[in-house]
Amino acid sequence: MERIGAHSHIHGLGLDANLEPRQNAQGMIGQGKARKAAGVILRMVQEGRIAGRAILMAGPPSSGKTAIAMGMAQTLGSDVPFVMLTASEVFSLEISKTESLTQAFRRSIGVRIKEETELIEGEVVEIQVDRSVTGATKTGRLTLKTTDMETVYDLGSKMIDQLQKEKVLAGDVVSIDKASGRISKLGRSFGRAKDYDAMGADTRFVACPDGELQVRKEVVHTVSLHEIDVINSRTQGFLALFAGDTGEIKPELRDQINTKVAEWREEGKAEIVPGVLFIDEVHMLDIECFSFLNRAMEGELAPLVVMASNRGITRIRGTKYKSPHGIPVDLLDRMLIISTGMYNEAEMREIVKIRADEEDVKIAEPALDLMANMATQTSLRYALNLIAPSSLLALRRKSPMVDIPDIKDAYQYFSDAVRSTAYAKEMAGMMFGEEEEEGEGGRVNGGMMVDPVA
């Protein structure tokens, strides 16, 4: 049972094979601009012709910035490493910020590593299993054919424990790693399918393999550069993979793997998978993570970076300047800018009744465009936040669907942002507050960027 989160129904950019956004596709609604853009971002990445560089994208509050975030990954597959990251997250007291920052650029990359192996591939016809007096010894012969011939096989006790953990039968066609000994069922044979009645309706039947019993196989696997630095890490090893726990790295380590793919991709053996790294709310870094981020993103090794930010002019975080975004200008220059912008009454209507049937909410039409007005009165989010208790609400008064007066009673319920700012100024004298400093307080805006003091 999967958790229903707030991008749960974004499934692509809904884009067309022309880069061409459609109007309500694979979950995503309006910001055509915004999201034309990033696809062809996205054809650049899958090109590998954009790795080192930046986006931001800049835009009010719930204006579909991190969807399209997720649309991409989403559109990326999971070939292409895609890492999420709030700002916030990097001021961890157990790493440096720097640390943590070349951990997630390092998660970014991936190393598609190429490797031969020699695999044994054949239809099960008898496993014969002998066992000593005491039981302590066992060994046993294993009978593989393919259509053109047939071979048998001696096994040792651990063969016999894999085969009997993995329930192999006669009949099935299995795979056996020659270096590590380890048996991969690939389904039933066809020539058991007659046997059907008696098996589950999830057995997989395939065809018997034709050919040599022994094949050689190319194996592709993607691992990040993260995933190398850790399981070579000497204070950790690759438990801490499983942990979570990898604290610092040393950067002389860092250089010897770097090397070492290096060798790789001369030889032939791995090719680098530039990722993508989105830093969400990034004008909450400070000036030294700017800084870091402005030599990081010249080095070879390298993702494409994708920020989001939804602050106006705001001051640069560890300084005492204000610059567009909250990010600095230098970085700025770097950086390609897609913008986003609110959406109007229609667009909510749809975005509202997409997510309705996302959470298996019934809500009637007029009670759709209400919560599209209400959406556009307060904020969309505020409007999401209202269908499950609406819904719950419903279920109260025995309606399978959610109507008007569900809506109105959860709108009295649970305040907006506008209200809840008129209710704490109606109740100043009785609440615990700072003075607000003339012509710096941030104001709260249903819609527009927002300038705080940082």
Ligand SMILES: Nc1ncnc2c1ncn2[C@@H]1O[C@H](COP(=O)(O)OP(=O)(O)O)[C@@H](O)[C@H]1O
Contents of the next structure:
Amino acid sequence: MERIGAHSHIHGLGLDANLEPRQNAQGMIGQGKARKAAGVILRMVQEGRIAGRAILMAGPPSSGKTAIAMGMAQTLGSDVPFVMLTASEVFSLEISKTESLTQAFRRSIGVRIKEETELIEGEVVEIQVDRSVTGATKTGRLTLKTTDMETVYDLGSKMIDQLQKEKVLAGDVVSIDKASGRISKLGRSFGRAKDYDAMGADTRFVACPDGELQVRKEVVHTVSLHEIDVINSRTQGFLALFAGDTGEIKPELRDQINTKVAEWREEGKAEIVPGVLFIDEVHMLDIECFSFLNRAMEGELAPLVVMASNRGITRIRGTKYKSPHGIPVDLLDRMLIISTGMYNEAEMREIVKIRADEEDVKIAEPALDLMANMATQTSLRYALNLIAPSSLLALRRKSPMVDIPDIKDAYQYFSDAVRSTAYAKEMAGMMFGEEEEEGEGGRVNGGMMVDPVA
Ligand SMILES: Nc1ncnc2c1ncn2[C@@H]1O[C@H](COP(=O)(O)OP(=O)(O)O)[C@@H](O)[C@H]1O
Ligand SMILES: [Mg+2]
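I would like to compare: after the form predicted alone, may I see the structure of the form predicted together with this ligand?
Everything in the complex follows now, all chains and molecules, and the chain you saw is the first one.
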């Protein structure tokens, strides 16, 4: 079975060219004001005008804060970094809080590097491979042509393997990177359009190149500052990028990289692409993290920081003071705040419907009404969580469609937060519990913001 992420139905913010929210587009329903606000922010990011600023998305649980952040990520260009972090990930035993925030910051800043590469581009005339008697070594020749010239190149065994792997045939137009020897197939030459044997349904036809076989091309690729740090860190090396576990990076190295990147910028070789760092459940950060953020956002290389919180007035971790969303007021003061509100029943119905489609579950109309109603009584997330179990229950009674009884059953089998709380209270004394601590923990109160238990 395919596991489908909670936000896999979101494909963007669903805004039109004037940033007006469409009622149901790209998987997004309602929450128009917040979506438009997010769109305006993105426009500013794309114009490079909002680096080093912070946005807070504040609203009750399951009001679409994370969904909107995902929509933002999808709207950004493919080479603009979008890094997602849950505040609690910052606390790990391996690296310090500030190190992990620094890494997150640097992962959110792209460096667009322009490089000139030498390529050989032409149509394949012939590939000849000679095998030695033992078959252990291979040598060969590749004949390439443009409309103006033809040249024979010697091939080593690595190149031969690559040609075979890419299934390169006479009549293909190929491009070979001279530095790395990487071969890419650009398509079939028009000259071979009648050559049906070598054609698949997805064959792309291109013109045979003209002029010289050797061409210089500018290629652009974007890497993050963090990737540059890791690649240049002697103790890490680029393999650490794949392992994901990069450990601490020395500040001196970061300084060197910053200087280098500044040089590239001056020489016109590189451009900085400030991206977006999204910190979910931001009330989980403590005062040290917040003061780090405050300072880091003033640095020269800072991304747009988007934070989300579902807390009302709550204690700032690491202090005994309370503040809105558990964020120190000085930081709060420099943020733009986007609030998300509760959905009405019709909107919840639409969202449940989209999720059911996404999970390939068919739900009868009356059952959908029930789900929507249930979502208003419990929470949207609870209703969404019932889609999969009720579909299983429907299958058990050999029904192709989820109907009211399946949902009623699922509702019986799985408690929502409100019933679970009631149960916990009823069972007090029989379950292990802790005395309530002032300012810690929270409760779900009828879909409003989560406030600490007073
Ligand atoms: N406006 C919306 N349109 C479509 N799906 C939404 C919308 N808002 C929330 N969802 C979906 O509802 C679920 C809960 O929303 P989520 O964004 O996780 O809430 P929050 O982060 O505010 O607690 C997710 O599966 C999310 O994708
Ligand atoms: Mg969330």
